[in-house]
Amino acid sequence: MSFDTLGLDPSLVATLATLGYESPSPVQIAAIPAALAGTDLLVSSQTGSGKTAAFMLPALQRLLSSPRPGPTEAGTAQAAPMRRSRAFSPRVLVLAPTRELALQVQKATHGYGQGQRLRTACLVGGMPYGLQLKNISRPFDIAIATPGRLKDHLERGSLALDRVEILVLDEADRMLDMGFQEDIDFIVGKIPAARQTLLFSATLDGVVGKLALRVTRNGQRIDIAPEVKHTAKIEQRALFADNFAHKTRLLDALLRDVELRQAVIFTATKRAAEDLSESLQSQGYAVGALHGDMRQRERNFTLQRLRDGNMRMLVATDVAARGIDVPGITHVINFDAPRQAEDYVHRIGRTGRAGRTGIAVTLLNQDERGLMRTIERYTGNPIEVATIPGLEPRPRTERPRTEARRPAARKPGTSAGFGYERRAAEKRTPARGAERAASFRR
């Protein structure tokens, strides 16, 4: 099947050809004709399945086929005062969970819309308000935003939503997991009811299903089977740790692996990412942190250092799992196990890029065995339980009921203390650490 069979305008099909798009993906085949027909959609589809084109191509066709309408006599009740203050409204609104995803959607939109006189605005946190205010101070067609920043703009009165014709909720499950439910409800309340809503999510169950009922009208459900990528070229292993001190010693041994060129180390929280990054840096590693509290300029600088090979390790939260494409990453280490199986897939997908092989190691507590089984069921692939000689976990019967936990947050100006237990108890040399890492590889 080709794109010209989906009902798209010939100019869009021609643009896709210049971009190297040869045939539509399953989600595009199912969603594009339905979206072009004006139907509300509930689409279960994974990241990387081509969903951005599935919702943006129909939106661009809507803009291409009908000019911007003139002013309405009265928009929504909430938007009326905004209109008097000359606030402009987009015709298409895309909500995304993170600024990285929002920027990716904007970049893709510019590619698909080549030749169209379209104006977009990307409204995300961590970037200056000034440029965003400039972009929405005159008529624009498409807004791509994170819920929190868009709500800020709405409360400031800097834009309106009374002319939105198409609302897209991209990775709706992710937005709800991040606590954006109230912001989404606030935003949807500012949009005309006579709109088309396209909701994309990895799952349509639970709270996502309840959200879908609130924001769509007779939505057509489309379920696309997940495709797990890269697993054939990624060696997946799990190491069990008795406690936090044991986990840090395992990480220390992994980082001494002579085959490790570049690694992404995932933590559960921003503070943990900062602490671990600072600790590794104090030990002489070329390392940086990446998390949601950083400014976009800082994120871009950190990622560029990684791409240029000036950084050997990146300690990151899940905000980085969807936007890093660095072929030189040989290892992904889950210092904190992901809470969702889908996050695990995104994390390990940072290695094994461009046809290379990679290694993904997850450090687990003994009470996280169920999580490992959930991941195995989701991916359809077993995870090898490995050990590092000399750092094997104790049998369950030998462990006391109360184990050492992650240290409390340290005070500013104090040393992070990563690995101090190893140095005090064993005083291992780098050579012995490398020897253990080599045994682990074997």
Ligand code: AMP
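By rigid core we mean the largest C-alpha set that fits within 1.5 Å across both forms. Fair warning: this is a prediction, and the values are worked out from it, not measured in the lab. Residue numbers count along the first chain shown, from 1. What changes on going to the form predicted together with ligand AMP:
After superposing the rigid core, the C-alpha of residue 266 moves by 2 Å or more between the two forms. A displacement of less than 2 angstroms separates the C-alpha positions of residue 108 between the two forms, with the rigid core held in common. The rigid-core alignment places the CA of residue 254 2 Å or more apart between the two forms.
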Given for the second form:
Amino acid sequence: MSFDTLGLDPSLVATLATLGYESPSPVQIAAIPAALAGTDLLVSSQTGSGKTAAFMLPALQRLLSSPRPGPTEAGTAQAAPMRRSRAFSPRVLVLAPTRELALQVQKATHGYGQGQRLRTACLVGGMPYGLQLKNISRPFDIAIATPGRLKDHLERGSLALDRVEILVLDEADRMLDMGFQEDIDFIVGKIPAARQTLLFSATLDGVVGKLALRVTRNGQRIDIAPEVKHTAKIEQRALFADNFAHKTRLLDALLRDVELRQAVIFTATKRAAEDLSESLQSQGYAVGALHGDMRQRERNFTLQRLRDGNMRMLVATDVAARGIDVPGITHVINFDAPRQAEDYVHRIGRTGRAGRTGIAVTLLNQDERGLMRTIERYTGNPIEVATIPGLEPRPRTERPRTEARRPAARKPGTSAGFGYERRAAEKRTPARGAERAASFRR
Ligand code: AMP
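Structure of the form predicted together with ligand AMP, please, following the form predicted alone?
What follows is the whole complex; the chain from before opens it.
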């Protein structure tokens, strides 16, 4: 299968060739022709599946096939005196849950649309308004936005949505998880009903299904199973830990693996990400934290250091790490297990990028076996239980009652990193660690 069988304009196919895309991915094969036909789509697909091209290529084709209309008069009648009298509307609107993902989509759009005279505006929270306002003060074609910031702009009258022809909801499940439902409904209410809506989500069940029903019309459902091909490129392992101190020793051994070039280490909370990052830094690792409480400038700076190879480890929370696409990431380490199977898929998708192989290691408490099985069922891929010689977990019967009774998960907002630095430091024995890492066996 090649891209020129999907109905795409030859200029777009030629661009894809320059980007090294040889053949379309399953989501692209299914979604591109349907989107080009103008159908509303509800697509279940995972991170790393190539979904950005699946919605952006048909959108670009639409823009290329008809000229950009002039500015709209939206906002003039009701605008407050100090508001701009003319607001421009994009023709394509992409809503994404996080800044990182939105910036990633914008970057991909620039790649797919290279050579075309298209203007994009990225309207995301945590960034100054000035540049965003400047970008939307002239006609533009594509807005890529997080719901909260877009709603702000709409309320200020700085842009209109009355010329939107294609609405994309990217990672709709995550937007709902993050509490954007009301903002999404507000935004959708400003877009003409005669639009095409493309909704992408890891799952189409539950609240996402309800949202899909509200925003799409006769939507065609496309289910792309969690990508066997993609996850097959990622070796998935689990290491059981008796307690927190054991976990830190396991992490220590993993980080000494000579095969580890760059790693993303996931924690359950922002505080835990900070604590673990500081602890690893004090041990001499080139490491940084990435979480939602950081200013956008800090987040960008951290991600750039990772991309440039100046940072070996990133300690991140789920939300902050979405959309990270750094080919050098060889390992994903779940220091805290993900809360749900979908988060697991998003996490491990940070490695094995750009056709490379990756290793995903999940550190689990004994009482998280059920979670592991849920993940295996969800992905359809087995996770191999591994041990590191000298750091095997105690047989379950040996565990003291207090540990066996420990709750499975911390309450939200409490720190996973309590005492991390001290505990990690007192147990570290570099030479033994190196030996252990070398003999890490599945
Ligand atoms: P996405 O799921 O859109 O975030 O894409 C994941 C990664 O796959 C990105 O690095 C894309 O540039 C890349 N990609 C998407 N489609 C293809 C394709 N057909 N061939 C090769 N790489 C692709």
